[in-house]
Amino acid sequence: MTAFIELKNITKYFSHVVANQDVSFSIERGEVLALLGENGAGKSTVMKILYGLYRADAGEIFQNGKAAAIHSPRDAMNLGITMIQQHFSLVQAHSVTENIILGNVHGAIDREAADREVAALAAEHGFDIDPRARVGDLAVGVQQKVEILKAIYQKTRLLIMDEPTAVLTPQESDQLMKFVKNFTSQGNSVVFITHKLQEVMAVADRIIVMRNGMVSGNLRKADTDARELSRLMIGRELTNAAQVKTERAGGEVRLALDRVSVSDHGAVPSLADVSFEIHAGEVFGIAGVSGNGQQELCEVICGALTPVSGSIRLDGRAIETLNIHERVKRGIGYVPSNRHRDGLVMNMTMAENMLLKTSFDPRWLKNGFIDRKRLDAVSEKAIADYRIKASGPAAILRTLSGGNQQKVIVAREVDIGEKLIIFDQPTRGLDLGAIDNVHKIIRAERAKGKAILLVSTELTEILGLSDRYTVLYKGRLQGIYDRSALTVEEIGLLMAGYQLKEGGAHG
């Protein structure tokens, strides 16, 4: 039987770097195909070639056995191929209907008829969406549904989804999986680009594993497991954070927030009456969908934001009036979620980035000048300890991969954070090997008696690493729980703003 889509010997170069080399695989009708691989493995590149965003340097694409010329996304869409990328291509100021029909209708538009058509399409696929709603007012999970409806409206037969559950609650993820299964049951196909092995094992029919730009595995789900997949991806087995046994922290209170609020940036306070404690030798997790006050919480602790009320204490001493410089000197490290914007200067060297936040420290000075030998020695040690792939301390940061840039920040902030380290989305955008490395670092620093604040949208990360955790929703805490107190479904309800009923686990 002829495959719906077949890629043969796809090769792509970026300058002298090989992104794809002789990549060949097929996509069958009615199939969910998972595409796995580390960052830089070439999986997104080959899908962007299929979607027409990139042109292959060599190789061919076939549809139903016939050569397909795909030079642009419009060519791909004409062949029934659509790609939903991590950053949605929606017009925030337009309505749901306007976004869905944009570019697909001509002449006078009957808006009421278009709204009815979109409402019917949403209902058919189990999506509760108001066609007249402004997209910019919708939650990010609902915006993803608009992207899906847009693809269905275009009569797509192959839907490529890049990390589709990264912004969803567990319940929204479950709903997405149901859609995928229903969509493929009608003879359509889905390619799932993801790093979540649990997702792959739950929804995929077949799995393509890529490594160093080449296909390293083509397996039926029934014939493999997560352990084999991780070996194919990175060449070694990963530590399962959920299986790591840790004793409950019993140290003194290191960080204490009491009724901390941050001023409004709109209709809802960024933080409202937030209170919790973190003990020495404890990982305290913050779960929740992005945009519910997580960044403000991190910044009010590190000193980038000033609370309008409430107190923050480190080892019993008030720090809410101290600036960032003074809090760094008190031993607070901060790994921000946006490393490019808040954590690094990309045109500086690795050594200079290691110096950034502690340039005032006398240890870096010699006769009034920067002690380059000492700085280089510290940087070389970080390269060795954290396995940073860099030519040396003089390497320019922008020449490093995203995972290695993150390792530079982690190395610097672990050194600074003698008492408290804040990790905000520390594994976002990293491959499985780098994620495993960050998890090991968090556990190691916890074992040294440091207090760890871990902010993550990945529930497996929160439940695997945290001693206790909370859920942040619209700037408010939804109770504080031990790691085993709630089910994933209950946490998902809290992430969506629901209160748990009396009798269930609640804070």
Partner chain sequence: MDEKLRDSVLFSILAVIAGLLLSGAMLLFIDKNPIEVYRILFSSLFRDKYTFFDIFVKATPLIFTALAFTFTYKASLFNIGAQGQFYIGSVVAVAASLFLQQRLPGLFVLAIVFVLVLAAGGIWGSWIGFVKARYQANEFLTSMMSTYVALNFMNYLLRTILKETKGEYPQTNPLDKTVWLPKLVPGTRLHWGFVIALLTAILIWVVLYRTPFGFRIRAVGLNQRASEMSGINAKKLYVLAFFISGALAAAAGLTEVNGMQHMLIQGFNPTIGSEGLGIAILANANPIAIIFASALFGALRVGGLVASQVAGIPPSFIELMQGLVMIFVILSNFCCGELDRKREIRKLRKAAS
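Please supply the coordinates for the form predicted in complex with the partner chain, as a counterpart to the form predicted on its own shown previously.
Only a single chain is listed, so you will not see partners or other molecules.
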């Protein structure tokens, strides 16, 4: 029998990278196919081509052995293909029903009938969703269910999901896996785009590994193991994020938060009564599913947000009323998680980005003008020290790769953060070489006696680097723990909002 979908020699160029080159594989009926690879390996691109969002520069697609002309998502949907984007594609301001029927109705809309239809569909698949709820008000996990419902509403036979578990707690992920199993048992297919090996081993029937835009492996799960997959994915064997044994941090208290609260638009506090201390020479980790107050925590420390109550002290002096600029002067560096939005100006040069946070500092001035020689010298030094691949200080930041952009911001913040550096998801979207590099820098700065706050959704990163850590859930700390105090399962429960009690977890 011919494969449900067959991709042949797909090639795609973007203006800055070759996204896919000669990619060929098939998708069978009733299987869960994992598309495994590092960030930037071209997994999403090839699926977006299948879904008609991108057009391939070369290559063909066959359905049931027949050449399929897919020029738009509409064509793909008519063939029974649906794709859920990594960051979803929902209209936040509209209701669940409006999102589900978008593009699938004609003429006048009978709102009540549509609501009823969606409610019935949700009930059928065991989803607890109010069709009239505004999507923007729903938790991320629920938004994903809306996306899945939308696909089911379109009677899809192949569901492509891009990094679906990135926003979910371990428990929510399990639910999703159950749905996937159930969905494929009815003869439908699922493509799982992911970079997580454990996930692949848990759910996939077959695995396509991609590296640098090309297929580097096509295997049945039964015939392979994590070791082989990681070798195919990164070209070398994965070593476990080594826990470097170091002296217990014993420096004085550098940063102290005492009952800090931040209010979100008045109603729900996005940080509530957060208290912890970070010592000099200590890495303090913040684990948790993203969107639970991590960004607010970082911003309240760096000065972008003002707490409604509580105090923040740096070396014993209260800083909660100081603005960002004054805190920068006191030696607080901050590497934000969304570097494009919060940390960098993409259309400025590398040197100008180095200047961004300290443009008030007289050291950059000569006769009232910017001392360009000095700025260039500092930038050249950063390029050399951090091995940034850039043509020079005058390179426009946009032309650098993601990893090198991250190096620029890390170089700047390490320089600013003489006392404290906040790293919010510092390795998100980086390839393994770059991740390794960032980890080395964090360890080196810790060794210099700086206090480091590390926010990450990757548990291995938290456990590999932190001296102590906490879990954030809905703006509250779920206790503070030493590095080896808890198992991954226990942390997972904390991330989902459960409290740890003697002898197990309770809601």
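Numbering follows the first chain given and starts at 1. The term rigid core refers to the most C-alpha atoms you can superpose between the two forms while keeping them within 1.5 Å. Note that the structure is a prediction, hence the values are computed from the model and not measured.
Annotation: Cα of V23 displaced by at least 2 Å between the two forms, core superposition. L420 is not among the residues whose C-alpha shifts by 2 Å or more between the two forms once the rigid core is aligned; its shift stays under 2 Å.
Core-superposed comparison between the two forms: the C-alpha position of Y54 differs by no less than 2 Å. In the core-aligned comparison between the two forms, the Cα atom of Q86 sits 2.5 Å away from its counterpart.
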